[in-house]
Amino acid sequence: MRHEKPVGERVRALEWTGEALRLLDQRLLPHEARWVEARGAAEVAAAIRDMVVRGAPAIGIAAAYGAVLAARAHATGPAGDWRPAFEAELRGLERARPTAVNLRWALVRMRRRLDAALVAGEDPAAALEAEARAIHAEDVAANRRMGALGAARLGGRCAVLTHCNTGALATGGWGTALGVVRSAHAAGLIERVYADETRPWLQGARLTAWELVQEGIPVSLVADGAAAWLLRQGGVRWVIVGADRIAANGDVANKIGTYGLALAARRHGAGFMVVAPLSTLDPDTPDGHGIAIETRPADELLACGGRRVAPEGAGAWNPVFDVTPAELVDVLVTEAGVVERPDRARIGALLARAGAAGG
């Protein structure tokens, strides 16, 4: 019996207890829902580094709330005496995973909120933690600003392709590109979701396949390499990805593979849409270029549930991420808005309107 909720609200990456974050192990989607606890920083560290967590918006969370942990385990007496270790335990987070922006962004807030606890006297971690839980809670309302202004671009209803997962798994609920996937589908928009098997972890095949199985939203799996075949058959008019960093000119650093859809798309007629919250937008990155790109052992290449497929004796290169021009962009949707053909003089004045918005 499916449930009465769509699964981007029952399904959630991480949930903070009020003493530990809970995290669902997704190496192990979609054959066992494992949860995984972790009661320190250094532990969350392991869990974002070892892919137990995934997805920028949800990286960005789970730091948090290891900036919580730290502050639990050292915030006695003179911050003095104990900011120096709660700094290692944040550089540690830092390093976890250097692409996603979201994981910097969060600790920036994470520090200045201490700063100010500090100042006025209050307790750190009571003040960390209620700054984690507003992190969390603004992703999951962003996120569903983000579907519904998304789905309002597709004009009319079509079939689109994903690639990795941008669900409730990779955020704090509902999604990025795969929110506006739900949101689509709720108002008749959706004819067909192709998704990426997204190698070499198939985020596609595991998660967003799931997700969608679970919703009863079409969704056909594609292999990696049969994209762009699909695409110049002409019946898929929107490719929808995530982000894990965007700079200030409109360059999008995604999962390894996003590159060439934006190329096919746009060789193919189809739209090339962006979805990521301000977080993931990186306005002291000027271009691409400055983007560092993580690089992952080479057995993630090399072998396949953990069997051998490549000879020995074989290298491999495994980048995780590629960088996207922003030429090759249509939408950006983001919670404060849509802009079109994203360049730096756009998400500048994006950013000036968010701001100000803000306060």
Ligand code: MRU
Contents of the next structure:
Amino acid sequence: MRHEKPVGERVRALEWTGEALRLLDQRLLPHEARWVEARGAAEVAAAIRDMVVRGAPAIGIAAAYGAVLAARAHATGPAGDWRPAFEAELRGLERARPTAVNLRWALVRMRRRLDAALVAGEDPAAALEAEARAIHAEDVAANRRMGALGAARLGGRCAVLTHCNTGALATGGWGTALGVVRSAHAAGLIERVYADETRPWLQGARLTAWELVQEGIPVSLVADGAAAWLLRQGGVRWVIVGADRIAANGDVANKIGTYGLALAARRHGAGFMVVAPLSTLDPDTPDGHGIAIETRPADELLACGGRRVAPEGAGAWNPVFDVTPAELVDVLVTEAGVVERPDRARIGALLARAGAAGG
Ligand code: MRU
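Right, the form predicted alone is done, so what does the form predicted together with the ligand look like?
What follows is the whole complex; the chain from before opens it.
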């Protein structure tokens, strides 16, 4: 059955009930849609660490709601009495995953709002709840804007290749790179989406294909190892990916395999587009060398779908992100505008413009 609303508007990775944070357990998709409820910041941190919720913007939003739960648990009486316990919860959230800067960005914003609330004598938990809801809503609006901007850059109807899952499930809604695909599809610009399966968590196979199939957007899954060969065939005009952190010089940390795609795209004449909200830009990190790359347990690679695939005794190296040098990025799409061939100067100018506009 086809639904009236696009999946990008119907599917949600998370919902704030007013009392708790409900998370769609992404480890079980597409076979089962089970919601779990987090009632404390430590539960939110565990859900982020264990990949119940994933995707840079989505974990930033989840952390913001985690801060609300921390305030509800601790913020009574003089702030000097409860702030240390509150801060300990925030540190737990911040440590849950190291690469996506959206997590830290959201918590910096929540701390600032708390400071302002305390100065103004407002109720801390209520002020933080409003801030978390704003972060959530702004992310959806940013995605819609990036969708339109990115679609306008495709230069006509074409096939695209994407990696990991950057859709409604990875964000507050709609998606970053997949948001561009959605907006482009609505404008009749998408011939076909090739989706990397994205080992080891299979975000492409389980999540991206699931989002696209439900929306009637033609999708072909490719093994990660097939991507360079696909690009060599010449039928894909754009590789479109999201990001977990973009350094001040434009280097892009994203799901492992992104760097290889950028190299292959450059070699075979496809465009390489990165789509990320300003909350993913990290002006405090000068270049990609300063980005912490998460390494996850070897077992996640040695097994597939809970079943061991490698022999006992084999080890594994399992970095789950890589860094693509800025020089391989043709277009960076943010909600504040599009940057061609991003570098330090162009990103600085974008941030200055966005800051001046209150972005
Ligand atoms: O390990 P994950 O699934 O959290 O990794 C997600 C990605 O790498 C995405 O490309 C990135 O977070 C951008 S999501 C809009």
